[in-house]
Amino acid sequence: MKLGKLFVVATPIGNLEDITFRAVETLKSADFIICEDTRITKILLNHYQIQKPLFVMNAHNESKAISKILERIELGESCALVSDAGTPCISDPGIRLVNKIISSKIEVVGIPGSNAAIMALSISGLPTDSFVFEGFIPQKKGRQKKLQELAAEKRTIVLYESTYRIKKLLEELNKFMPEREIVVARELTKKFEETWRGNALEILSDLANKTVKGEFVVIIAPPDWRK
(Lines of atoms letter the chains of each structure in order from A and count residues from 1; the text may use other names and numbers.)
(Lines give C-alpha, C1' and ligand atoms only; values in the text may rest on other atoms or scores of the structure.)
Protein backbone atom coordinates (compact mmCIF):
# COMPACT_ATOMS: atom_id res chain seq x y z
CA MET A 1 0.00 0.00 0.00
CA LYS A 2 1.30 3.44 -0.94
CA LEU A 3 1.93 5.73 2.02
CA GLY A 4 0.35 9.17 2.24
CA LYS A 5 2.27 12.41 2.78
CA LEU A 6 2.33 15.21 5.30
CA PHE A 7 2.12 18.70 3.80
CA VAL A 8 3.20 21.55 6.08
CA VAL A 9 1.17 24.46 4.73
CA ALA A 10 1.75 28.13 5.54
CA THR A 11 -1.46 30.14 5.82
CA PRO A 12 -2.08 33.92 6.10
CA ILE A 13 -1.07 35.79 9.25
CA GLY A 14 -4.04 38.11 8.85
CA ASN A 15 -5.16 39.09 5.38
CA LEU A 16 -6.83 36.03 3.84
CA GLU A 17 -5.53 36.97 0.40
CA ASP A 18 -1.95 36.27 1.51
CA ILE A 19 -1.89 32.60 0.54
CA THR A 20 -0.23 30.92 -2.41
CA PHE A 21 -2.05 29.15 -5.24
CA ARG A 22 -0.11 26.03 -4.32
CA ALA A 23 -1.27 26.20 -0.69
CA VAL A 24 -4.92 26.47 -1.75
CA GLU A 25 -4.58 23.51 -4.13
CA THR A 26 -2.84 21.46 -1.43
CA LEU A 27 -5.63 22.12 1.06
CA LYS A 28 -8.19 21.17 -1.59
CA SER A 29 -6.44 17.90 -2.41
CA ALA A 30 -5.59 16.73 1.14
CA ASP A 31 -7.67 13.92 2.64
CA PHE A 32 -7.83 15.80 5.92
CA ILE A 33 -6.41 18.96 7.53
CA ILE A 34 -4.68 19.10 10.91
CA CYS A 35 -5.34 22.37 12.75
CA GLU A 36 -5.11 24.00 16.17
CA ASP A 37 -8.58 25.55 16.30
CA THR A 38 -11.35 24.52 13.90
CA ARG A 39 -13.09 27.90 14.27
CA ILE A 40 -10.07 29.79 12.97
CA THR A 41 -9.18 27.34 10.20
CA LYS A 42 -12.79 27.25 8.97
CA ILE A 43 -12.66 31.00 8.30
CA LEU A 44 -9.86 30.42 5.80
CA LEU A 45 -11.38 27.28 4.30
CA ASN A 46 -14.79 28.90 3.87
CA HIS A 47 -13.18 31.90 2.16
CA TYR A 48 -11.70 29.56 -0.47
CA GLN A 49 -14.70 27.22 -0.53
CA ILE A 50 -12.70 24.26 0.75
CA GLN A 51 -14.57 21.47 2.53
CA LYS A 52 -12.30 18.95 4.21
CA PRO A 53 -12.43 16.94 7.45
CA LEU A 54 -10.54 18.75 10.24
CA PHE A 55 -8.40 16.96 12.81
CA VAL A 56 -7.52 18.98 15.91
CA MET A 57 -4.00 18.72 17.32
CA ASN A 58 -2.86 20.95 20.17
CA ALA A 59 -0.81 20.83 23.37
CA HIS A 60 -3.56 18.93 25.18
CA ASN A 61 -3.90 15.97 22.82
CA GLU A 62 -0.62 15.98 20.90
CA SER A 63 0.65 12.49 21.79
CA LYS A 64 -2.61 10.71 20.98
CA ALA A 65 -3.17 12.86 17.91
CA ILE A 66 0.24 12.02 16.43
CA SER A 67 -0.44 8.29 16.71
CA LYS A 68 -3.79 8.60 14.96
CA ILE A 69 -2.40 10.85 12.22
CA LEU A 70 0.49 8.48 11.56
CA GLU A 71 -1.90 5.54 11.33
CA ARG A 72 -4.01 7.33 8.73
CA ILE A 73 -0.98 8.32 6.65
CA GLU A 74 0.29 4.73 6.75
CA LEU A 75 -3.10 3.68 5.35
CA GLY A 76 -2.52 5.95 2.35
CA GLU A 77 -4.16 9.23 3.34
CA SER A 78 -2.36 12.52 2.82
CA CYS A 79 -2.90 15.43 5.18
CA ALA A 80 -2.10 19.12 5.49
CA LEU A 81 -0.80 20.65 8.71
CA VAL A 82 -1.77 24.27 9.33
CA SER A 83 -1.47 26.57 12.33
CA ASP A 84 -3.86 29.33 13.34
CA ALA A 85 -1.72 31.76 11.35
CA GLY A 86 1.53 31.74 9.41
CA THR A 87 3.99 28.89 8.99
CA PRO A 88 3.40 25.80 11.15
CA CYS A 89 6.06 24.71 13.66
CA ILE A 90 7.48 28.24 14.01
CA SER A 91 6.56 29.09 17.62
CA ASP A 92 3.52 26.89 17.02
CA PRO A 93 2.63 23.21 17.56
CA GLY A 94 3.62 20.61 14.99
CA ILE A 95 7.33 19.95 15.25
CA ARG A 96 6.83 16.66 17.16
CA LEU A 97 4.45 15.46 14.48
CA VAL A 98 6.88 16.38 11.70
CA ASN A 99 9.71 14.64 13.54
CA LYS A 100 7.63 11.48 14.01
CA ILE A 101 6.61 11.41 10.35
CA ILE A 102 10.22 11.81 9.23
CA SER A 103 11.41 9.04 11.57
CA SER A 104 8.70 6.81 10.09
CA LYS A 105 10.24 7.27 6.62
CA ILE A 106 7.22 9.18 5.34
CA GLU A 107 7.58 12.17 3.04
CA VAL A 108 7.11 15.67 4.47
CA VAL A 109 6.46 18.44 1.94
CA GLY A 110 6.70 22.12 2.82
CA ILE A 111 4.32 24.64 1.22
CA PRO A 112 5.89 28.05 1.95
CA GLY A 113 4.08 31.28 2.64
CA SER A 114 3.47 33.93 5.28
CA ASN A 115 5.60 34.30 8.39
CA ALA A 116 5.28 37.23 10.80
CA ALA A 117 8.96 37.27 11.82
CA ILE A 118 10.24 37.44 8.25
CA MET A 119 7.69 40.05 7.21
CA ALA A 120 8.56 42.26 10.20
CA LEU A 121 12.26 41.93 9.40
CA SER A 122 11.66 42.92 5.79
CA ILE A 123 9.99 46.22 6.76
CA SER A 124 12.12 46.97 9.81
CA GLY A 125 14.97 48.78 8.09
CA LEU A 126 17.32 47.00 10.49
CA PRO A 127 20.16 44.61 9.53
CA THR A 128 18.87 41.28 8.20
CA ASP A 129 22.07 39.65 6.98
CA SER A 130 22.37 37.83 10.31
CA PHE A 131 19.67 37.53 12.96
CA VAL A 132 18.54 35.33 15.83
CA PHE A 133 14.90 34.30 16.27
CA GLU A 134 13.89 33.73 19.89
CA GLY A 135 10.11 33.62 19.53
CA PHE A 136 8.37 34.03 22.89
CA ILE A 137 10.91 34.34 25.70
CA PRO A 138 10.04 32.67 29.05
CA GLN A 139 7.15 34.31 30.88
CA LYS A 140 8.54 33.83 34.39
CA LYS A 141 11.32 31.39 35.23
CA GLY A 142 14.42 32.15 33.21
CA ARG A 143 13.09 35.40 31.76
CA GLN A 144 15.66 37.71 33.34
CA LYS A 145 18.51 35.36 32.42
CA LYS A 146 17.30 35.26 28.82
CA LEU A 147 17.14 39.06 28.67
CA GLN A 148 20.72 39.26 29.97
CA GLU A 149 21.81 36.85 27.23
CA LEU A 150 20.01 38.86 24.57
CA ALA A 151 21.64 42.07 25.78
CA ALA A 152 25.00 40.54 24.85
CA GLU A 153 23.80 39.38 21.41
CA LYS A 154 25.57 41.03 18.47
CA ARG A 155 23.02 40.06 15.82
CA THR A 156 19.55 41.45 15.13
CA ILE A 157 17.04 39.85 17.51
CA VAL A 158 13.49 38.82 16.60
CA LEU A 159 10.93 38.23 19.34
CA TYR A 160 7.22 37.51 19.53
CA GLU A 161 5.13 38.98 22.33
CA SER A 162 1.49 39.03 23.36
CA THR A 163 -0.92 41.86 24.08
CA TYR A 164 -0.60 41.19 27.80
CA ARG A 165 3.18 41.48 28.06
CA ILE A 166 4.28 43.90 25.34
CA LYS A 167 4.62 46.90 27.67
CA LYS A 168 6.39 44.76 30.27
CA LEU A 169 8.83 43.56 27.61
CA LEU A 170 9.59 47.13 26.53
CA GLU A 171 10.19 48.12 30.15
CA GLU A 172 12.63 45.22 30.44
CA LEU A 173 14.37 46.13 27.19
CA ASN A 174 14.72 49.69 28.48
CA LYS A 175 16.50 48.23 31.50
CA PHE A 176 18.76 45.75 29.70
CA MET A 177 19.43 47.52 26.37
CA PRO A 178 18.16 51.11 26.55
CA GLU A 179 20.14 52.44 23.58
CA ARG A 180 19.24 49.76 21.05
CA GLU A 181 17.05 50.61 18.08
CA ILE A 182 13.78 48.68 18.16
CA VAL A 183 10.92 48.13 15.74
CA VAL A 184 7.60 46.91 17.14
CA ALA A 185 4.96 45.71 14.68
CA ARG A 186 1.47 44.58 15.58
CA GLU A 187 -1.36 42.94 13.66
CA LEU A 188 0.72 42.61 10.50
CA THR A 189 -1.36 42.50 7.27
CA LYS A 190 -4.55 43.22 9.25
CA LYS A 191 -6.82 46.26 9.30
CA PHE A 192 -5.22 47.82 12.38
CA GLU A 193 -1.59 47.11 11.49
CA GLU A 194 0.82 49.49 13.22
CA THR A 195 4.58 49.88 13.47
CA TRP A 196 6.62 51.84 16.02
CA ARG A 197 10.32 52.70 15.76
CA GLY A 198 12.76 54.06 18.33
CA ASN A 199 14.40 52.89 21.51
CA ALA A 200 12.39 51.07 24.18
CA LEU A 201 11.58 54.23 26.17
CA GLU A 202 10.41 56.13 23.09
CA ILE A 203 8.10 53.31 22.04
CA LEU A 204 6.79 52.94 25.60
CA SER A 205 5.95 56.64 25.54
CA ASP A 206 4.02 56.17 22.29
CA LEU A 207 2.06 53.28 23.80
CA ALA A 208 1.53 54.85 27.22
CA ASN A 209 -2.06 55.99 26.74
CA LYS A 210 -3.09 53.36 24.23
CA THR A 211 -4.88 50.06 24.65
CA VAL A 212 -2.94 47.86 22.27
CA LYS A 213 -4.21 44.46 21.26
CA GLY A 214 -3.09 41.71 18.93
CA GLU A 215 0.11 39.83 18.24
CA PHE A 216 3.44 41.66 18.26
CA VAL A 217 6.80 41.17 16.57
CA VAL A 218 9.73 42.97 18.20
CA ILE A 219 12.92 43.54 16.20
CA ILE A 220 16.00 44.68 18.12
CA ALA A 221 18.96 46.08 16.19
CA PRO A 222 22.57 45.05 16.89
CA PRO A 223 24.47 47.42 19.19
CA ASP A 224 26.16 50.35 17.44
CA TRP A 225 25.23 49.07 13.98
CA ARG A 226 24.99 52.56 12.49
CA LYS A 227 28.55 53.48 13.44
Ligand code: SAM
Given for the second form:
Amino acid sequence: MKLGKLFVVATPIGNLEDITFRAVETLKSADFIICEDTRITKILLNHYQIQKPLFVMNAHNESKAISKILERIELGESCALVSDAGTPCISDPGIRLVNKIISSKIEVVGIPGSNAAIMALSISGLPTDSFVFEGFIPQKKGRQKKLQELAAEKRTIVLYESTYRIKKLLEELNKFMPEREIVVARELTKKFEETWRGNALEILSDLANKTVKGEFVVIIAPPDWRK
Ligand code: SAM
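For comparison with the form predicted on its own, kindly provide the form predicted in complex with this ligand.
Okay, now the whole complex, with that chain kicking things off.
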Protein backbone atom coordinates (compact mmCIF):
# COMPACT_ATOMS: atom_id res chain seq x y z
CA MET A 1 0.00 0.00 0.00
CA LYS A 2 1.29 3.45 -0.97
CA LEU A 3 1.82 5.74 2.01
CA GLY A 4 0.26 9.20 2.07
CA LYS A 5 2.18 12.39 2.79
CA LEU A 6 2.06 15.24 5.23
CA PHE A 7 1.99 18.70 3.64
CA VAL A 8 2.89 21.55 5.99
CA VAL A 9 1.04 24.49 4.46
CA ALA A 10 1.58 28.17 5.29
CA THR A 11 -1.61 30.25 5.28
CA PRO A 12 -2.09 34.06 5.47
CA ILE A 13 -1.25 36.13 8.57
CA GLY A 14 -4.20 38.43 7.95
CA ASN A 15 -4.88 39.21 4.32
CA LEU A 16 -6.62 36.18 2.80
CA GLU A 17 -5.01 36.88 -0.58
CA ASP A 18 -1.55 36.12 0.83
CA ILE A 19 -1.47 32.44 -0.05
CA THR A 20 0.35 30.69 -2.85
CA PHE A 21 -1.32 28.90 -5.79
CA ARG A 22 0.49 25.79 -4.66
CA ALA A 23 -0.92 26.07 -1.14
CA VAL A 24 -4.48 26.38 -2.50
CA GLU A 25 -3.92 23.40 -4.82
CA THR A 26 -2.50 21.36 -1.94
CA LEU A 27 -5.49 22.14 0.30
CA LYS A 28 -7.81 21.18 -2.57
CA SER A 29 -6.11 17.87 -3.18
CA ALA A 30 -5.51 16.72 0.40
CA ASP A 31 -7.78 14.02 1.80
CA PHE A 32 -8.16 15.97 5.02
CA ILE A 33 -6.86 19.14 6.67
CA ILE A 34 -5.42 19.28 10.18
CA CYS A 35 -6.14 22.62 11.86
CA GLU A 36 -6.18 24.31 15.27
CA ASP A 37 -9.61 25.93 15.15
CA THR A 38 -12.18 24.93 12.54
CA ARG A 39 -13.89 28.36 12.67
CA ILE A 40 -10.69 30.12 11.60
CA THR A 41 -9.65 27.60 8.96
CA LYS A 42 -13.16 27.58 7.48
CA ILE A 43 -12.91 31.33 6.77
CA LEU A 44 -9.90 30.63 4.54
CA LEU A 45 -11.39 27.51 2.95
CA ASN A 46 -14.68 29.25 2.20
CA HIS A 47 -12.79 32.15 0.58
CA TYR A 48 -11.17 29.67 -1.83
CA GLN A 49 -14.28 27.46 -2.11
CA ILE A 50 -12.49 24.45 -0.67
CA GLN A 51 -14.55 21.79 1.04
CA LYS A 52 -12.53 19.24 2.96
CA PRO A 53 -12.92 17.24 6.15
CA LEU A 54 -11.19 19.05 9.03
CA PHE A 55 -9.32 17.28 11.80
CA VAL A 56 -8.65 19.36 14.91
CA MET A 57 -5.27 19.00 16.60
CA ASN A 58 -4.50 21.16 19.62
CA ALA A 59 -2.74 21.02 22.99
CA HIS A 60 -5.66 19.04 24.52
CA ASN A 61 -5.70 16.11 22.09
CA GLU A 62 -2.22 16.21 20.51
CA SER A 63 -0.99 12.69 21.38
CA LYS A 64 -4.21 10.93 20.33
CA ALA A 65 -4.48 13.11 17.24
CA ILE A 66 -0.94 12.25 16.13
CA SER A 67 -1.63 8.49 16.39
CA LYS A 68 -4.85 8.83 14.41
CA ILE A 69 -3.23 11.00 11.71
CA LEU A 70 -0.30 8.59 11.37
CA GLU A 71 -2.73 5.67 10.98
CA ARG A 72 -4.59 7.49 8.21
CA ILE A 73 -1.38 8.44 6.35
CA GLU A 74 -0.18 4.84 6.58
CA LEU A 75 -3.45 3.81 4.95
CA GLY A 76 -2.60 6.06 2.00
CA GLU A 77 -4.36 9.33 2.84
CA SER A 78 -2.57 12.64 2.29
CA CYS A 79 -3.11 15.42 4.73
CA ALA A 80 -2.36 19.12 4.98
CA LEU A 81 -1.36 20.71 8.27
CA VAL A 82 -2.32 24.38 8.71
CA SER A 83 -2.35 26.66 11.74
CA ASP A 84 -4.61 29.61 12.53
CA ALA A 85 -2.18 31.94 10.76
CA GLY A 86 1.15 31.88 8.99
CA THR A 87 3.57 29.00 8.99
CA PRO A 88 2.68 25.93 11.11
CA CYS A 89 5.22 24.97 13.79
CA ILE A 90 6.51 28.55 14.11
CA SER A 91 5.13 29.63 17.50
CA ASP A 92 2.24 27.37 16.52
CA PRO A 93 1.40 23.67 17.00
CA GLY A 94 2.60 20.90 14.71
CA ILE A 95 6.22 20.13 15.44
CA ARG A 96 5.48 16.91 17.37
CA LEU A 97 3.39 15.66 14.47
CA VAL A 98 6.09 16.53 11.91
CA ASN A 99 8.65 14.79 14.09
CA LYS A 100 6.55 11.64 14.35
CA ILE A 101 5.90 11.55 10.62
CA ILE A 102 9.63 11.90 9.85
CA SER A 103 10.55 9.14 12.29
CA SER A 104 7.90 6.93 10.67
CA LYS A 105 9.78 7.37 7.33
CA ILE A 106 6.87 9.20 5.73
CA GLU A 107 7.42 12.15 3.45
CA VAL A 108 6.88 15.67 4.81
CA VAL A 109 6.45 18.39 2.16
CA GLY A 110 6.62 22.08 3.03
CA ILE A 111 4.45 24.60 1.19
CA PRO A 112 6.00 27.97 2.05
CA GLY A 113 4.22 31.27 2.55
CA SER A 114 3.50 33.96 5.12
CA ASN A 115 5.33 34.33 8.39
CA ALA A 116 4.99 37.40 10.60
CA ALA A 117 8.62 37.38 11.80
CA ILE A 118 10.12 37.26 8.31
CA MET A 119 7.73 39.87 6.97
CA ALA A 120 8.51 42.26 9.85
CA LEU A 121 12.25 41.72 9.38
CA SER A 122 11.96 42.41 5.65
CA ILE A 123 10.36 45.83 6.23
CA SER A 124 12.33 46.72 9.36
CA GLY A 125 15.33 48.32 7.67
CA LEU A 126 17.42 46.75 10.44
CA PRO A 127 20.24 44.23 9.91
CA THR A 128 18.90 40.90 8.66
CA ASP A 129 22.15 39.12 7.81
CA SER A 130 22.03 37.40 11.18
CA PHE A 131 19.11 37.35 13.59
CA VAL A 132 17.70 35.38 16.49
CA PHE A 133 14.02 34.45 16.65
CA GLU A 134 12.75 34.19 20.22
CA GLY A 135 9.01 34.22 19.50
CA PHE A 136 7.04 34.78 22.73
CA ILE A 137 9.33 35.27 25.73
CA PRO A 138 8.05 33.73 29.02
CA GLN A 139 5.07 35.61 30.43
CA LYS A 140 6.07 35.39 34.09
CA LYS A 141 8.68 32.97 35.40
CA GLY A 142 12.00 33.45 33.61
CA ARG A 143 10.94 36.65 31.83
CA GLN A 144 13.44 38.96 33.55
CA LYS A 145 16.27 36.45 33.05
CA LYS A 146 15.40 36.13 29.35
CA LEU A 147 15.40 39.93 28.94
CA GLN A 148 18.78 40.10 30.64
CA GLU A 149 20.15 37.46 28.24
CA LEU A 150 18.70 39.29 25.24
CA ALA A 151 20.36 42.53 26.35
CA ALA A 152 23.72 40.80 25.75
CA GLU A 153 22.68 39.50 22.30
CA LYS A 154 24.72 40.92 19.40
CA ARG A 155 22.36 39.88 16.60
CA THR A 156 18.99 41.38 15.60
CA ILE A 157 16.27 39.95 17.86
CA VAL A 158 12.75 39.04 16.72
CA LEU A 159 9.95 38.74 19.29
CA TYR A 160 6.23 38.06 19.09
CA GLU A 161 3.92 39.86 21.51
CA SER A 162 0.20 40.10 22.17
CA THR A 163 -2.07 43.10 22.70
CA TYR A 164 -2.04 42.51 26.46
CA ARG A 165 1.70 42.80 26.99
CA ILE A 166 3.05 45.06 24.22
CA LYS A 167 3.33 48.18 26.40
CA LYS A 168 4.78 46.12 29.27
CA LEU A 169 7.37 44.65 26.90
CA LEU A 170 8.39 48.11 25.67
CA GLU A 171 8.74 49.31 29.28
CA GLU A 172 10.97 46.31 29.98
CA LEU A 173 13.02 46.96 26.83
CA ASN A 174 13.45 50.54 27.98
CA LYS A 175 14.86 49.19 31.23
CA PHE A 176 17.11 46.46 29.78
CA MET A 177 18.21 48.00 26.46
CA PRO A 178 17.23 51.68 26.35
CA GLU A 179 19.63 52.62 23.52
CA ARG A 180 18.53 49.95 21.03
CA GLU A 181 16.72 50.81 17.84
CA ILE A 182 13.39 49.00 17.72
CA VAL A 183 10.71 48.40 15.10
CA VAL A 184 7.24 47.44 16.27
CA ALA A 185 5.02 46.07 13.50
CA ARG A 186 1.33 45.70 14.19
CA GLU A 187 -1.40 43.87 12.27
CA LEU A 188 0.82 43.14 9.28
CA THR A 189 -1.09 42.71 5.99
CA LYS A 190 -4.35 43.78 7.70
CA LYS A 191 -6.49 46.92 7.52
CA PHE A 192 -4.88 48.60 10.54
CA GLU A 193 -1.30 47.66 9.70
CA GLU A 194 1.15 50.08 11.32
CA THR A 195 4.83 50.29 12.26
CA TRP A 196 6.66 52.35 14.86
CA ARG A 197 10.39 53.02 14.91
CA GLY A 198 12.71 54.45 17.54
CA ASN A 199 14.03 53.42 20.92
CA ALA A 200 11.63 51.84 23.43
CA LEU A 201 10.89 55.16 25.16
CA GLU A 202 10.12 56.94 21.87
CA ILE A 203 7.75 54.19 20.79
CA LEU A 204 6.09 54.18 24.23
CA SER A 205 5.46 57.89 23.92
CA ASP A 206 3.94 57.35 20.43
CA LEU A 207 1.63 54.76 21.96
CA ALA A 208 0.76 56.80 25.06
CA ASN A 209 -2.96 57.42 25.53
CA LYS A 210 -3.75 55.00 22.73
CA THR A 211 -5.56 51.71 23.12
CA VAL A 212 -3.20 49.54 21.17
CA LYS A 213 -4.83 46.40 19.87
CA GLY A 214 -3.78 43.60 17.58
CA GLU A 215 -0.84 41.31 16.97
CA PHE A 216 2.73 42.54 17.17
CA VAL A 217 6.22 41.68 16.02
CA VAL A 218 9.04 43.49 17.80
CA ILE A 219 12.43 43.73 16.09
CA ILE A 220 15.41 44.89 18.13
CA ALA A 221 18.56 46.03 16.33
CA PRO A 222 22.04 44.95 17.43
CA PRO A 223 23.80 47.44 19.70
CA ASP A 224 25.73 50.21 17.92
CA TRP A 225 25.04 48.80 14.44
CA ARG A 226 25.03 52.23 12.75
CA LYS A 227 28.54 53.12 13.99
N1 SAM B 1 2.70 30.89 12.84
C2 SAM B 1 2.65 32.33 12.86
C3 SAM B 1 3.69 32.89 11.89
O4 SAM B 1 4.11 32.17 10.98
O5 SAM B 1 4.06 34.05 12.00
C6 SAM B 1 2.77 32.85 14.27
C7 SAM B 1 1.64 32.42 15.17
S8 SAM B 1 1.77 33.02 16.81
C9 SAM B 1 0.58 32.03 17.65
C10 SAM B 1 0.88 34.51 16.75
C11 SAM B 1 1.79 35.72 16.94
O12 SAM B 1 2.46 35.99 15.73
C13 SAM B 1 1.04 37.01 17.28
O14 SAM B 1 0.81 37.15 18.67
C15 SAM B 1 2.00 38.07 16.77
O16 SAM B 1 3.06 38.24 17.69
C17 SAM B 1 2.56 37.38 15.51
N18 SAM B 1 1.69 37.70 14.36
C19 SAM B 1 0.89 36.87 13.67
N20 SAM B 1 0.25 37.53 12.69
C21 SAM B 1 0.66 38.82 12.77
C22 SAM B 1 0.35 39.99 12.03
N23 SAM B 1 -0.53 39.98 11.03
N24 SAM B 1 0.97 41.15 12.38
C25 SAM B 1 1.84 41.18 13.41
N26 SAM B 1 2.17 40.10 14.14
C27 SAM B 1 1.58 38.94 13.83
